[in-house]
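Below you'll find only one chain, the form predicted alone, shown as structure tokens.
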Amino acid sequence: MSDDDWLVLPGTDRTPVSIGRVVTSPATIGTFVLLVVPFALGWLKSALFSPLALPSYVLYGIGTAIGDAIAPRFDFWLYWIPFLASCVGISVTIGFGYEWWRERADDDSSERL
């Protein structure tokens, strides 16, 4: 099993789009970044929040909620570990989206040909 098995469509042998393509596709880091860096500049010092921070925030606010429900005693900077999981999560997904997205645009484009 290769590592791109995963990504095999099913009743399909064809595999859309290959997990490093994903990873290093310019939307996935362009989403990773847009997520994390307007947050940690607010979170670093209040005065550089901005409205680019509104979904990060949501994010940690509800990692923040259902961390504090499981364990209460841990302290806030701890919450980044599963922020930025899932700005990872997000961040591959739509990579993964849009990749997938420009294969179709590709394969498209050459039946017209």
Contents of the next structure:
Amino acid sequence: MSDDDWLVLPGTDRTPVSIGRVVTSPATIGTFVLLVVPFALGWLKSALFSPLALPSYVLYGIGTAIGDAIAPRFDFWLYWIPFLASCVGISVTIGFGYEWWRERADDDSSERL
Amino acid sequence: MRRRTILAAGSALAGTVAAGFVSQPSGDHRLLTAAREPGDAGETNTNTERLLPGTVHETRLHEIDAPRDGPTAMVFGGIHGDERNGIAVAREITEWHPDAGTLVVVPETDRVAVENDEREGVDGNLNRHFPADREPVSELARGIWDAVETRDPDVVLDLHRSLGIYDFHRQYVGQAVFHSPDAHGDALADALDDDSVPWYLPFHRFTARETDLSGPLLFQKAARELEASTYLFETTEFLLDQPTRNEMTRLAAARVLELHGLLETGGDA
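Now the other one: the form predicted together with its partner chain, given that the block above is the form predicted alone.
So here's everything in the complex, that chain up top.
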């Protein structure tokens, strides 16, 4: 089984989206950059927080609130680890959805031709 | 594709920096200018004295008399020695110019803790040394309380910082204004939200909470025994850097002085 055979959509016998394509998708990279960069800038210097950091601020903030309730001894900077993992998960999910949509759009175009 | 991705990432970076600068709250320059510059009524007169002279706790108290009569306010920094925003801002306040009344400032209340950059000094946590119905329980606390009783302040403001956010992180009390029943806690929190908390940092909005006066904290004892309007201000280290914490603390101090009539901002300038 190759990487290209990894993602098979339900109800199909084709291999529409490969791992490599999802990971290098502009949607994946763009989402990751948008989630991490604005928040990291604000984390380094508060004056650089901007509205673009709001989604990550909410994600990181809620993560620390839950973590603090469960395990109050951890320093807050440690929450960067689950935060980055969450950002990767969200980015890959959006990248997969985008590539799948592109694949379907291409197929529809071919059928019309 | 790679070039386009890099361009997009660069644009996002530039955009977020620009958006950050454009959408910052403006602060309140009028209020801070009124605090830093002498008013129309004339110059202030400052007197500095030493508390607990000749002891390990020796620290400075600055008393600033405004040209007009008015209430007496006391501001404390450094009750916890590692909460640098309160120390830095209290030092600044020693050079402020109230328009009315008397402003008394102790920037390094627990001087040993401040010098060691630690929360507690030689006798432990100073802000647990002012129990109800008893004398303060340490030499330092008694010295501080003597200075408070002597001035009999109308207003007391104690400056602190926490590691997390009150009502959000279970064990922390940051971004909160604890106050005595007759103080302007809600007005102070609302003003701080307007002046210093961007709308896109909603967890950092300030909370006002009336305090239980039976506790062993300095601001509780001052409210309980001297019937002063008292505040304990807490900002947070969570996602806020030192300059931002200092600015919030500075605005809190200036707003308290304005709310109690020591500072005049000249109306809607």
